[in-house]
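There is one chain below, alone, in structure tokens, taken in the form predicted on its own.
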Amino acid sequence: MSSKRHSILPPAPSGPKPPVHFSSSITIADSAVLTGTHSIAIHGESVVHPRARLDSLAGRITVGRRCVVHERATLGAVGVSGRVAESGAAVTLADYVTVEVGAAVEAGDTVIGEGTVVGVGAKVGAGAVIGKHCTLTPHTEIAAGEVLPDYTVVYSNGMRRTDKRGMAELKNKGLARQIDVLRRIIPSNPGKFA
């Protein structure tokens, strides 16, 4: 009998191993799931939490600098409509993007702008273009192909407002501090995915 704790979650399914292009300064948990046939690029100082899923079956995934992809978040999911990009570009996250726990960003030329926060359990449809420094509150849904202007805050009930607080630079500094802490507490093994 082993004294090691076992996860109560079922084992994560695995698929084909995608070609990866990692910066030397990323932090990626050993239990993150990377599958697909297109390339996955993760740029400097980004963090991928345990159980995060990056699925490049529909097209490539690009994660910018200083991004955080939390547990059970999915990048590159194929939506209910089955719509995917014809050009092979699945998902692009600009710099300083946070994709929180359980959020899903569907494949299909989907772009998440710099400094945007995709809240807990939020869903971004295929082909959506989210502007810079937007906030999608928990369980928000952005329709496939929708274009969201910069600095937009979207609430769960569909209401929207423009964020005029001017906090973008301060939020980026806070995210950089959070990344410094995460790099110390998440065991990283990028070589596993090469």
Contents of the next structure:
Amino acid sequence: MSSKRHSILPPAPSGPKPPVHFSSSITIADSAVLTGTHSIAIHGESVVHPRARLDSLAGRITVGRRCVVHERATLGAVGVSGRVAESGAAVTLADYVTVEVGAAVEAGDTVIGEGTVVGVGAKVGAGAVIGKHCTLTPHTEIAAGEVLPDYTVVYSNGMRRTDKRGMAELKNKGLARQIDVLRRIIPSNPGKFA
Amino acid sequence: MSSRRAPRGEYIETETGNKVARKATLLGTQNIMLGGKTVIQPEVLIRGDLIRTIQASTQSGAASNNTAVSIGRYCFLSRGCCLRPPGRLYKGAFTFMPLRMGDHVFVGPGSVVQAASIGSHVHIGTNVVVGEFAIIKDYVRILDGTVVPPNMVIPSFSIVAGQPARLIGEVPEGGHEAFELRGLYKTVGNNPQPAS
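Next, give the form predicted together with its partner chain, keeping in mind that what was shown is the form predicted on its own.
Expanding to the full complex; the earlier chain stays at the top.
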């Protein structure tokens, strides 16, 4: 007898299975959740941690190259406004974007620029456009439709400043190193979602 | 179905007294050390799979230690909290570092902890974020909604709050008994006792 006990019930249906376009070099954990009806595209060398949630019910989801989506993060959840994508693109992440634990990016033409970090538990409202190399510190909330210029740091309940350290290139390199390690330690199973 | 087995409780109770909820997610269980009498509530997520990929030095013991998360005795991990080892660049390569937690540590619901070390008798409130490589010493109280920035060192007997976290006070004389979690440990599990 096997040591693991399996339920005799059929697995609960977890919503529609979206069409996916995966690059061959991505790492996606088995327990990540992909639901919705529109397509989900994940480009080269991106990492999706276990229990991350990508929901394409409101429109297309595009994840750029070398992005990291941490556990419990949600991309494409329909927010309180109930807004869905007008152009068909619900959430677009450019390259080198990190979405940390429990952060939520709402659907509805939301764009997050290159090198941006969405901190732990942060919320990006529907239709917000975040510039390049921004940092949203933990628990920040970006209102729906807001436009954030490049290199903005949002901290301490909505205070803003501009990041003048010139660290963007280094941060991208660091992220690439992180991805190298994550690819080794997170078992990837892209076939499950195809 | 008839079964002679006792009904399955909400918690798995181990020989060392750990109470682990069946609905908790523990990834990389072989890299998670529980000291005993620790409560892990449902929907808790512990990332034991994020192990150290570079060993500090080869001379410090031949057997490589892969522990990613180590938790002491009488810790209490509330519903929905998340423990994950911090990661950084070390000698030009990225590696995760172990997360160490002492005894009698309370982690509130929805909190995310990425500290390097947490001492003993620490109370972390609801929806707190502890940034990467933060060091929290003994007898520290972190109030609800605090964001502890990465690399912050919180000295013993302090009370911190705010976004980012600031020292707002000290634990009063004799106030350290409030950190005791033995009573709380008894109130959860498959046959919980009322709080005394």
